[in-house]
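Take a look at this single chain, the form predicted on its own, given in C-alpha cells.
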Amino acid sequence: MKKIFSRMGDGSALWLSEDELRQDLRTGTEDAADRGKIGPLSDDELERLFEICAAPQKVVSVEPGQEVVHSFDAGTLKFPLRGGVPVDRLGTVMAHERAFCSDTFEVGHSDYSFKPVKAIIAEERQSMEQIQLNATIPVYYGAMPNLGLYTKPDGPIDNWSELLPMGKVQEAREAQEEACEMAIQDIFFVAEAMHEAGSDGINFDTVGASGDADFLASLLAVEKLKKAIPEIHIEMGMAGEFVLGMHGGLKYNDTRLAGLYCHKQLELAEKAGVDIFGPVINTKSNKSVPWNIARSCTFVKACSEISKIPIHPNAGMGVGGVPVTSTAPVDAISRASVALIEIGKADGL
C-alpha cells in the first residue's frame, strides 16, 4: 500500500498509510471535541483534511481569492534573535513589507514584556515614530503581560510558584491579585504611550502564560484602554489552548477563568473589547501532524462559529498543528495553514 509522507509533532519524518492517516484525523478531532465540549469535524471536513494532508506536493495552498491576512507576534525579534541576521527593527519591518509582502507587522523590544518596556518608553516611542514614517503596512506594538516579572527577585511580590508548594495557598492567591493590579497599570501606560506615538495597534501576546491572573490582567487592561481610547486597535494572542488555574478563583464578568478553552476565552475577549483574537492550540510532539491539524481545526472552527471579531489562530513553532521546532517545515506549516483557513474558517493567521 502506498505510504503518505507526513511528520510527527516534533518535526521528524513519518510515513502513513491511508487508513492510518484517516484514523489520526478522526482521533484528533475527537480529542478536541471531548476536551472542549464542542462538536467534532464532519465527515466531509475530515475528507477535505485527508486531501490536504495526503497531497503529494511539498507545499500546498488555498485557491486564488481565498487568501487571508497575516499578523505577527514578536515580529522584529525573529530576524536578529532567532534567525541570527544582524538587522535592526526598521530594517526588519522594511524587509517584511517590501520583500516578504507581509500584510501587517509588529515591533517589540527584546525583553518583550510590558513591565520592562515602561522604563524605556521614550526610546520605544522614537523607534515607533521612525518606523511609521517609513512603513506603509499597519505596524503594531507588541508585548507580553508576563505576570512572572512582578515576582521576586525581578519584582516586589512573593513568587506564587514558590508559595504554592509550601501550602501557602491564600498567600499565593493574594500575590497574584497584587501582580494583576500592577500589570494593568503598566500595560495601560505602555499601550497609551505607543498609541500616541503612532502605533496602528497593540498586540497582547502570550496572554495567560502565568495563569488565570495573567488573563484577567489582560482583559481588564483592554477594558480600561477601550474606555480611555475607543479607537485603539487591540489584538490578543493566547499562550495555550486552556487557561491554567494558578489562582483558581478569579472571574471576569462572573465567568471563572481557570480551565477555559479557546472558544470560551474568545467570548470574554470580545466583551473586554478585543478587535482580533488569536486562539492557541498546543501541538503534541508524540502525535502526528495530521492528528494535531485535525485537533486545531476543531477548536478554531468552534471559535469561528461564534465569533463577532476576526480570528487569527497562532500557527507556528508548536501551535496550530505546526511541529514543535524553531523553524517550521514548509510542508507541515502549509498544510496546517490551508486547513485552518478552509476547515477552521480562520480570518487570518
Contents of the next structure:
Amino acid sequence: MKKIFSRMGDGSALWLSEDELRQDLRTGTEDAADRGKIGPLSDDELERLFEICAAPQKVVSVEPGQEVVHSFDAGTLKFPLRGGVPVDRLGTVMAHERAFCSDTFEVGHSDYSFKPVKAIIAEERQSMEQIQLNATIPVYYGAMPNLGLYTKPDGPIDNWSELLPMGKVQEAREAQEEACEMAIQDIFFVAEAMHEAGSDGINFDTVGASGDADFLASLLAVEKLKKAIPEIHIEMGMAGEFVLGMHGGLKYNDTRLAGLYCHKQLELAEKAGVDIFGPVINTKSNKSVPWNIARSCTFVKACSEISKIPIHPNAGMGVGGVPVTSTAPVDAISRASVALIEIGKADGL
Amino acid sequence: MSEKEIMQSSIDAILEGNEGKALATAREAVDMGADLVAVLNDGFSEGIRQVGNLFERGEKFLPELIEAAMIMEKVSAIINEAILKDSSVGATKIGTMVIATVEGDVHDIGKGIVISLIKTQGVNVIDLGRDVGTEAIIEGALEHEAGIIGTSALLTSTLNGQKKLEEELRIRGLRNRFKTIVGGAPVTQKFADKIGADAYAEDAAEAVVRVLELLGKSN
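The form predicted on its own done, now the form predicted together with its partner chain:
Starting with the chain above, the whole complex follows.
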C-alpha cells in the first residue's frame, strides 16, 4: 500500500497510509473542537488538508495571488543569536528586506522583555532610528511582557512559583497583581519611547507566558497606549492556545482570563485596541504533523470567523502545526503555512 | 451516606475544592468503618486525577490545583491516622522519588504541578530543583534512597540531560537500582524508549499513573 511521508510533532519521519492520514486529520480537528468548544473542520476542508499533507512535493505553496504578509517575533534574535550568523541588527533587517523579501520585520533586544529595555532605552531608540533610516519595510519593536522578571531574584516581588507549591495561594495572587501593575508601567514607557523613535509598530510577544496576569498586563497596557497615542500600531502574539491560570481570578471587561482559548483571547485583544492578533496553537510532539495542522486550522478558523482585525497565527518551532525542533523542516512548515492560510483563513503569518 | 455515596462525595469534594465537605466525608468514612484504602485510592485520589485532567485542558487553574492538593493532604492525614490505628502495617509512604529539571533548563512550573499531584498519592517526592546537573541528580537519588528518578526538560536543547542521566547511571552500574521517568514539552514516548527511560508521561495526570505503575501500585 502506498505510504505518505510525514512527520511526528517532534520532527521525526513518519510514513502514513491514506486512511491513517485521514484519521489523524479527523481526530486533530475533533480534539480542537472539543477543547475550544468550537466547530470542527468540514469534510471538504479535511479533504483539502489531505491534499496538502499528501502532496508528493517536498515544499508546497499557495496559488499565485493567495500569498499573505508576514510579521515576525524575536526577529533580530534569530539570525545572530540562534543562527550564529555574525551580523548586527541593522544587517539582519537589511538581509530580511533585501534578500528574503520580508514584508515587515521586528527589532528586539537580546533580553527581549520590556523590563530590561527600560534601562537601555536611549540606545534602543538610537538603533531603531538608524534602522528606520535604512529600511523601507515596516519595522516593529518587540518584547515580551514577561511578568516573571518582576519576581525574586530578578525583581522585587515574591515569586509566585515558589509561593504556590507552599500553598500560599492568596500571597501568590497578590504578587501577580502587583507585578501586573509594574509591567503596565514598563510596557507603556518602552512602547511610547520606541514609537517616538520611529517604530512602525509595537509587537507584544509571547503574551500570557506567565499566566493570566501576564495577559491582563498586556491588555491594560494596550488600552493605555491606545488612549495616549491613538495612532500607535500594536500586534499581539500569544504564548499558548489557552491562558494558563496562574492566578485564576483575574478578569478583563468582566471576562475571566484563565482558560480562554484563542478565539476568546482575540475578542479581548480587539476590545483593548490590538491591531493584529497572533494566535498560538501548541504542537503536540507525540502526535503527527497532520494531526497538529488540522488542530491548528480549527482554532485559527474559529478566530478568523469572528475577527475584525487581521489574524497572523504563529507558525514556527513548536506552534501552528510545525514540529518542536530547533530548525523547522521545510516540508512541515510549508504545509502548515498553506493550511493555515487556505483552511484557517489567516490574513498573515 | 452509603459507601458508594462516600466515594462520590470524595471525588466531588476534591473537584469542587470544598475543604469542609472533604474533611466531613473523610471523617464519616472513618466513623462508618468504610474501606479506607479504597476511599483514598478510588475516591479522593480519583478526584485529584480528574482535577489534573481538567487542568491540562485549561478548565481548572493552578491555584485550584494547589488547593485540591492541600485538601488532599489534610484528608490523607485523617484517613492515614485511622488506618494506623487498625493496622500493624501503618500508613507509610509507598515509595520515594526524586525529581529535577535537567541542567541548562530553568523551567519548573510543570515539575511543581507533577510534584503536587504525585505527593497526593502517598509518594515521598523530593524536589532537587531546576537546572540540576546529572551528577547532582544521581547523588540526590542515592542520598534519599529513592526508587524513582523523574526528570523534566522543556527545551529541545536540554533533552540531552535526560539521555546523559541514563548513560551515567549505566556507567556507574546504578541503572537497575532506580526506575526513571521523563517528561517535558519536547519529550515523547519514542525519545524515552530511545534513551532507555522506564517511563514517559505527557502531563501531570499521566505522571501520577506512570509513577504508581513503576511502584507496582497501579489499580
